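The form predicted alone is given below as one chain in structure tokens.
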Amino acid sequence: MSGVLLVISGPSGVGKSTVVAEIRERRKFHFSVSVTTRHRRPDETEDIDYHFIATDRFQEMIENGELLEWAEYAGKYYGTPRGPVVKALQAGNDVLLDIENHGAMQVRHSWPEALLIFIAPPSPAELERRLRSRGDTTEPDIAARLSVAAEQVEQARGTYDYVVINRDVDAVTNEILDILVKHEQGTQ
């Protein structure tokens, strides 16, 4: 039996690696480390939190149809090997993705049968005191971020196969996870 490719969306602040972290908690996940062409940063570790690579072996790995999906942002390429996914998937093991839209998109088109859920904020104003709660996040940052979560927000009422608000990370995790249950009984 084949597991099941659960990806998981949402704009900047709206608590995404919280809940990703929640549901990994509650249920085992292959969790894809992905590769990137930027530097390590000094609280990071090669092979956990990614894979850390040269830009020509990026493109190779683009050319070659290595890449489930990738991105490029600020000048930086990031993506997600399709073998470790393929071969987790094929052993029965659900993998877990924690990407953009756009990387969300390529996966649609790749791999139709995956589960595609975006976690929304409750309301723009929420999304905002989010993002300024953090303490590190520029006032244009904020500006645009927020911009850009509007847009993120609009693409996936007509893309995804769930949109989940993020109210509470406890009943959005649930809601994840039973979405996840009922798609496994519809599709086996």
Given for the second form:
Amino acid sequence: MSGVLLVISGPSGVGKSTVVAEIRERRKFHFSVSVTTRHRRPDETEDIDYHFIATDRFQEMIENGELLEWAEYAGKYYGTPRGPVVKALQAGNDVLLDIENHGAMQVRHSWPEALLIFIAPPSPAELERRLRSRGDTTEPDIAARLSVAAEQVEQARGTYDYVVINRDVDAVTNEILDILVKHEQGTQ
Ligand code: 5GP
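Switch over from the form predicted alone to the form predicted together with guanosine-5'-monophosphate (5GP), please.
The next block holds the full complex; its first chain is the one shown before.
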């Protein structure tokens, strides 16, 4: 029996990585390690957080069909290596992808059985507050992210299987895990 491919997406600043970390605490998943052309941050570990690769290699992976999906985000490339995902699913393990919106849309088409969940902010004002409180984002960047977020939330309602609202990490994690259980029951 094949595992479930769970795709989590949502706008910058919505708290997606915290929720994804909490999901992984509570349930066993094969977590897909993406390739990216951006630089490693000081708190990140090669091959655990990302495989950090050169742009040439990324292009080669696209051409060879080695990526399940890929996207450009903030001027850098990000992609999901296909091989490990397919192998884990075939072995019956559930797979979790934490990817941005364009990549999620590609998975929608290339892997129709995937379960796509979009995490939305409680309100645009709350998202703005969260982006500001990170302290690492410039004003023009905040404005750009807010406008992308508004567009994405609008679009998500028509394209994702579920849109959940992150008012509280614990509650939204429970909601996502409940959706997953229902999805499994429905596909058995
Ligand atoms: P960051 O640079 O902050 O780690 O990630 C930036 C954005 O890229 C996040 O929204 C993250 O979910 C997304 N991302 C990470 N890996 C992938 C990937 O393999 N494919 C796509 N499409 N997005 C990714």
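Positions refer to the first chain, counted from 1. Each form is matched to the other, and the largest set of C-alpha atoms that superpose within 1.5 Å is called the rigid core. Everything quoted here is computed from the prediction, not taken from an experiment.
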Exercise. Classify G75 as shifted (yes) or not shifted (no) between the two forms, where shifted means its C-alpha moves by 2 Å or more with the rigid core superposed.
Key: yes
